[in-house]
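Next comes just one chain, in structure tokens: the form predicted alone.
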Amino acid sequence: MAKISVEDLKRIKEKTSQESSLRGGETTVKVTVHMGTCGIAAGARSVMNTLLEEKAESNRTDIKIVAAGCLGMCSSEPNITVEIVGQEPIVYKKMDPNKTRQVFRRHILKGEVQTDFALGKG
């Protein structure tokens, strides 16, 4: 069996990232709620519920909300990542339902990054 090189792993990561992110035209926004044990303990379920409510109210079908594991930043949980086609992903930290509503309405719907809650880009 051939060994996998670092370059092979980078190619696989890039390909998987492209395939699993925003798929061809149907979805323009992907919001990931990081729901590891630490995230759930910090309130990620209420953040997820708030996002689902906001999406339902917006009647937008191009927004995808998904759950994922821990981001590795347990001290800043609950975290969400907002990916909009053509823009760098933004990770938001220490979210609660009010902050989540603000991020949804201003960043996702209007394109205004909420820097007060941002943990980082990329």
Given for the second form:
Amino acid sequence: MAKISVEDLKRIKEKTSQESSLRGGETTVKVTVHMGTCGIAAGARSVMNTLLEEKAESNRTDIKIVAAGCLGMCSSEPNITVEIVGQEPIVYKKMDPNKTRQVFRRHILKGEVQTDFALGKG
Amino acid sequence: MKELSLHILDLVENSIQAGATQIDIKIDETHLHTHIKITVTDNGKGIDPAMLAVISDPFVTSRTTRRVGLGIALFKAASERCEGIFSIQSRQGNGTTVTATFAIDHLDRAPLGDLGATMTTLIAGYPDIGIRYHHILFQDSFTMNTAELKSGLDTVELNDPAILSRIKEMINDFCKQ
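Got the form predicted alone; any chance of the form predicted together with its partner chain too?
To see the whole picture, the full complex is given below, headed by that same chain.
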């Protein structure tokens, strides 16, 4: 029987913990992926996995990526909400892996809101 | 839904909306030697009998953001069009179990799909939820218990990107065999 074991993950953790300890544990950016049935059917899972890949590449531990339920805007799914501390939250619509990469690299890392994909503020 | 693993993600989403903190996902690819059986069990608040009777009607939902709820209806339809059986059992205060079978070689059966992506999405997206995943494939089986991993790693979160990608790789390696 195969199993994901603690020992296996511990080795990986040891390798990466030195790098991540350089940054504080505080969250400065929160990205929410909306995962109702509509969002999932429209591709929210690939958007989530793209965000996780980008976060891994950026080496930023202050970025938090979470999931939440339906936003009520089914026709514009997949939606994500980007909240940077001290700034207004921005909701992005009809995301796909490419747009997600652009939002991550331009908005989250550089602070440039990608108005072309934005659904609105709040 | 293009993949059964997306239905699983959707079912778990329902469980979380129902206040579940522990979710068991079981996939048995050898059920009766002809079917895949998917079971999702949660410890959420459960569904009252009146709601349970009509739950697979798309125009029934407990949500207030929109008036149609398609998740359960889609899962049931996906199962029944591939000679499967769908069932849902729930008791208020005791959680809910959703089960569906799918004839493996039915033309309309969606592939299981990227289960690694579904699991990493759940672990990363809902760090406070405990997930047990058990997958049976002929002689072999695979398990993951996030509560066990969290306590063993001496950390509250499994959210480390390197750990997530390792989990995804292990699950997908198992599914590929």
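Numbering follows the first chain given and starts at 1. Heads up, when I say rigid core I mean the largest set of C-alphas that superpose within 1.5 Å between the two forms. These figures come from a predicted structure and were not determined experimentally.
**Q** Taking the rigid core as the superposition reference, indicate whether the CA of D8 shifts 2 angstroms or more between these two forms.
**A** Where the cores coincide, D8 still shows a C-alpha shift between these two forms that is 2 Å or more.
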